[in-house]
Ligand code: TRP
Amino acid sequence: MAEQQRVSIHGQWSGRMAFILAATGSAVGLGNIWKFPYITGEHGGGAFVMVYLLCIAAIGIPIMMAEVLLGRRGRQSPINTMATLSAEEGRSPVWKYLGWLGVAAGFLILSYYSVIAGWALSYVFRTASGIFTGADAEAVNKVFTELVSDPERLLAWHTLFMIATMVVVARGVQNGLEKAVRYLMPALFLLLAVLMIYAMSNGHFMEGVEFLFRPDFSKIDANAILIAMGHAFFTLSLGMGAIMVYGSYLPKDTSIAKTSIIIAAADTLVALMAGMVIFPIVFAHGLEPGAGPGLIFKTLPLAFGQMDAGILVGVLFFILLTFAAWSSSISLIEPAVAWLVENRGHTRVYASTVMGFATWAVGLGTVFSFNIASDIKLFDKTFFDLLDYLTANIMLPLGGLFIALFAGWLMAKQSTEDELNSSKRGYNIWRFLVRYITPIAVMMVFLNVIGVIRF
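Would you be able to provide this chain's structure on its own in the form predicted on its own?
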């Protein structure tokens, strides 16, 4: 069959482990380090973890399998993959716009993600300088305020992070993406392990573990379930073209089901380990565990400034954050770069430079939305808030929904069976979930976040 002979012009991963590391790197990002531990503690601890794992099984893994399946069958950028597969399956060519939706989402997310990642990178050096040692809450807050209110400083860190991202992408699949994740992901797990050992030694480890894992079923309501469903979808980098293009580099004999389960498990493990690092530190210093995004740049630096070896622990933590952001960022821009190479015949270096510059330029809107353009608003949102809302609440859920619908309803059963190559029972479970359970769940999350339904 033609699809069995199709190969990606970009090359492919050297094996299953390379794909697992790359996809896990894409999935593990800034949200894993603060958001999952925070929402877990606030919504029932161990009870929420149980609900979340069910949502991962019913929503996250089926959509990930579908997205990898589409990528490997098409062996091209998401745009060209969807154009090829819709023609192959006798479907409307309009489905190519699902590819455009993913590529656009990844591009827009990276434009502001790079700015936030720049904060983490800058905090590596700020912490190393000892600026937080002995600082009170007002002094810590001042450091953050001075950073985001200085457009030139923000621009410098944004630029540096984008250059680091595009250098990796320009080197290609095996020499760039694969080599980067082979070092970044083990380093990330090693840093987490070192920080966790420290957390175990500070006397408040069990308090943090209890906050994360003690089951409180009284907090499990419809809202908690919706939050678990939403995070299960968002945490795996679904709907933004990254997993689809990574799937296009996957060898034919690699099991999509097994690798998807391993990636979901690794992503969840990182999030839980991050919680077991953060909350013992928070409780040891009498700080507020429900600080949300401010936990990273305001609450934790205060703790680092008060603890023994705080400079070392703080530097390791912000290096960890930077690595998590870096491994995600290379996957966000890869779909757009792959499309330029395929459709315009450009080299990887040229395509990476062009897309990197374009993303950097759009990122200026986010840089300025924290300072000189903070008063400029559309729909009562700054440029950054608008991009964040548009991508997270509209583009990604729609992308995930349409991926499930195309793979579950519009592709021939023979096509999906051939690509998944799993047991009959395993295939039937996936097909049932991706056709019925997953689309309904994603629609509920989508309608909830845009305010159409409320519980």
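In this text the structure is predicted, and so the values were computed from the model without any measurement. Between two forms, the rigid core is the largest collection of C-alphas that superpose within 1.5 Å. Positions refer to the first chain, counted from 1. Compared with the form predicted together with the ligand:
- Once both forms are fitted on their core, the CA shift for residue 394 between the two forms remains under 2 Å.
- Annotation: Cα of residue 20 displaced by less than 2 Å between the two forms, core superposition.
- Core-aligned CA deviation for residue 73 between the two forms: less than 2 Å.
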Contents of the next structure:
Amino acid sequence: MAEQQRVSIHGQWSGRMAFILAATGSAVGLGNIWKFPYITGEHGGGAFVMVYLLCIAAIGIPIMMAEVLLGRRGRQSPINTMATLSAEEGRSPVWKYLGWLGVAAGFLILSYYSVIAGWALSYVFRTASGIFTGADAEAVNKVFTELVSDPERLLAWHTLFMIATMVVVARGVQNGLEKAVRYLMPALFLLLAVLMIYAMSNGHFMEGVEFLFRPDFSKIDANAILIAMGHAFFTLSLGMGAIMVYGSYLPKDTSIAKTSIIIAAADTLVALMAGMVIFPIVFAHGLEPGAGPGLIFKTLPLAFGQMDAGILVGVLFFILLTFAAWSSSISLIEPAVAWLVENRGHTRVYASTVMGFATWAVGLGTVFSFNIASDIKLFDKTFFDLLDYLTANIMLPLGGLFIALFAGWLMAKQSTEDELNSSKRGYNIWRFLVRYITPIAVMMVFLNVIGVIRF
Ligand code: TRP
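The form predicted together with the ligand, contrasted with the form predicted on its own above:
The complete assembly is shown below, putting the previous chain first.
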């Protein structure tokens, strides 16, 4: 079929704004507000943040453009898009396995993402109960520990969140959350701004800002660099076909470069704001920046417990965080569902149910890794830690590497030029980045971790 006539059987975004909202909805999520602060805290702050920002600019944005470009040209699930495009470009059909790698990564990420989103959901009710009003660090810590040590409660929230995700996916991403995201994303942004003003007035703001932005490179090692790079992929939803599948619903005339930059900028801003809210609280209460995955749940409630209208602000915050997680989680499973619909002829409802159930079941491993199975470790990591490390730091960068190689080296220049349709200069910068900078950077970080090279 000629590329000009190819259309997605799953429909199309109503326009550029709809795509920006959906892709931003996918990008902005737990990664920005839950994960970014806690991994930054674990790796000493400033230097880690700088590596992360560098990865967003030099690796994230070019790969995002490549993913959108491939998706829009292929107009199918990532697996079939890769099969179609590799045939069209006269390349080996093995490229479709890149789609499979992505489906596997998305599936595994969602299995634990849903458990963490369940924490956020449960905190809507914890906060509403007034339990945090006037609470000290110890009391707040206890609330968190009690939650994660109770497998039944974690399971209930995980189940609820998973059902909510699959309901939206079953209805089709274009007419589901797209409308809600339009209001909820700006609301989350505003609320973060309010919390930042609170953080500025509590006396330890500059300490937090310094922690975030003053780099001390002695604090990071090869592994920290890998984690910062992995997080750049994770936070922008790259490397597994989520943005590719969203790109496949993108109208032909939209500028890929501009939209990608807008999405990456919004995502980065939200993460940095979250950091500027959390770390001042950490220092004000003498807490540990490296407290791990519970960091936001151990810090934010302290602020909610002390500010005026803290219950209201806190409840709103956790509701919006849950929505942000929700609009991210649907993109993790969309490539798999789109494929089941295309190749197996299943209905969206059936495909979503099957995938949702399987993901939910794998999520049990994460649920138990915080309590009854917290002693079961491989490479010194619990099931959750291992899954997170494997997906974010290995599968996503590997997927991204292959996406960059395919778009930069294996597709005809004419094809990518047509699809990006940007200025000559913009195109040349992009092509240079995906051909050289991105693949070399990813490979160097990998080699650095394995110990083959040192920087
Ligand atoms: N980017 C989301 C976040 O920051 C998570 C996410 C959604 C994701 N879709 C993805 C991560 C695809 C990797 C790949 O919370």
